[in-house]
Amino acid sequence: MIRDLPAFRQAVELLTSATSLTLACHVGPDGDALGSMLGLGAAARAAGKKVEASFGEPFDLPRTYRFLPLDLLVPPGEVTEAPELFVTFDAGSADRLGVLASRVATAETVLVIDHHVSNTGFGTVDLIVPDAAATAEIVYHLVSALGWPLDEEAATALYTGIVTDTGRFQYSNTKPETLRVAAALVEAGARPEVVGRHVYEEVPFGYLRVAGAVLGRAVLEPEYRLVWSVLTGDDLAAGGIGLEDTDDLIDLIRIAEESDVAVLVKELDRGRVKVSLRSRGRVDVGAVAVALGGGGHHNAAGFTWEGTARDAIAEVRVRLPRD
């Protein structure tokens, strides 16, 4: 059980005790990340914490969680430079924190709440369960046991980052633990159709071109059972959005049923990529990404490559069993 690890005991203490908290999670935020964190710092606001919430550079937010209490958030330039006490959400490691990975330095005391198997700890408490779906959910129990207001705005953010980390509660990840969780939450007001319509059914128009450009140019090797395409540039130009909107698009060819491993790589700027992997259970991707200096789980991972996009792509590919 979560909450008979001495990492959580230790949480509960130092969350207890602050009364100032600077909370952080990776960059280019998901609902996990985003969720984990602003649903934490909505309860310790309730609960008359001082809360600053943030993440690194680029700081854009996906529009799709623009119902989530934004209003914790701060650029982080406008972040406190000793914090009292700094809590990170859903990184895997201290670079993933961008620029505010300086604040592991400069904090009086770090707290690391995470559920990457990769995560080998940085803070002075890690607090990392690679058996829960979800950030989110270790925050929930951290919200519970703290018995801090559970209100409908920290239930609505924590719900959003386990339905987006277990893809709608039907990814492996996904325990009964997981499902009483969820339960709760709802319970506590978070409404099940207002988070699916805002993360899964409200894209703008433009991520229509932007998906046709992608799924027309998706390439199956099936010796590989493998299924990958590019995002470029000139595609969201075309479309008219930003990165942060595109998320999802891997989910769109990890369908396709001749595969075991999905691969979408995005071109960023100054020849890097940005490459997200998916499996169906047969391979463990983290692994894959672990070796490409990334991340992640076994079904989920990423990595950031210094190349073109055939580049990375090569580089999983020599990492894939061969059929």
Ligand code: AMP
Second form
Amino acid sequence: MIRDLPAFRQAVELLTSATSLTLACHVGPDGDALGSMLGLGAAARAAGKKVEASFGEPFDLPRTYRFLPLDLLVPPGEVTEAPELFVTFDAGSADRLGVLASRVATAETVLVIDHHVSNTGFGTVDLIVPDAAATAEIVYHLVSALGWPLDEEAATALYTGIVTDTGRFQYSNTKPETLRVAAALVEAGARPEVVGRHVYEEVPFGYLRVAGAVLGRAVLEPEYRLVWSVLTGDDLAAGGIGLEDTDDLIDLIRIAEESDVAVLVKELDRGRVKVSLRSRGRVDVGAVAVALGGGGHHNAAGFTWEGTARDAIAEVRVRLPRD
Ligand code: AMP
Ligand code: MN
Ligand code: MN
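Return the structure block for the form predicted together with ligand AMP; the form predicted alone was the one displayed.
Whole complex next, starting from this chain.
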């Protein structure tokens, strides 16, 4: 039981005694990073704490998450230099905080809340629960043990984290406990149809063009049971969307039934690429990502690479089993 963990009790003590909280989630934040951070932030604010929340550059918020309590957010340049309590969310290592990693050294106390199995801890207290489907699931237990108000705003943010990290309750990380937490969040005011619409049913028209381009150049390599594609800067410009709005693109290519592993390479600036990896379970893409300087989970992982998309694909390919 998560609430019996010594780190859980220590986390509750830290959060109870702090008057001011500085929150940070991983760079390029997803629904769990933002949802867990803003969910805890909203509940802490309702409990009378002073709260600021941020994430490292680029400080671009995915359009999808504009319905979350964003008034808690400040740009990373405005984050307190020496926080009283610095709390990190969904970041498997300090470098995943980007420019805000510096606060790990300057804060009085650091609390790490995460569910990445690769996280070896970098805080004063490390609440790392790999069994949790989402960091937001851990945060729910904290808020409830703290007795902080869980209003509709906080419940919606936490529910968003769970929905996105479980792929709408369809991945193997969806445990009975995950569904119990989700049920409690719906009871507290989260509305599945509202979260579902914002996250999965609303994209700008330009996204269709971008998806078309990425799907159109997808490659299947049957000998590796690999499907891969590339997203270019030109695609984004033509579609009028940002890199931060492309998190779900990989979900369109990974469904090819001939594949066990899907890879989407996204061109960044200056000859760098960001690589997203997905597995159906046979291959541990987390290990592949770690070997290439990144991280993640068994079935979903990523890394950034200096070089071309083809270089990055080649690096992944040599680490895959061949049929
Ligand atoms: P993504 O493909 O960006 O959706 O990321 C999938 C998973 O891999 C998430 O759990 C991320 O936290 C993790 N991940 C992605 N990129 C990196 C990276 N550069 N370093 C460490 N972990 C990463
Ligand atoms: Mn994440
Ligand atoms: Mn997560």
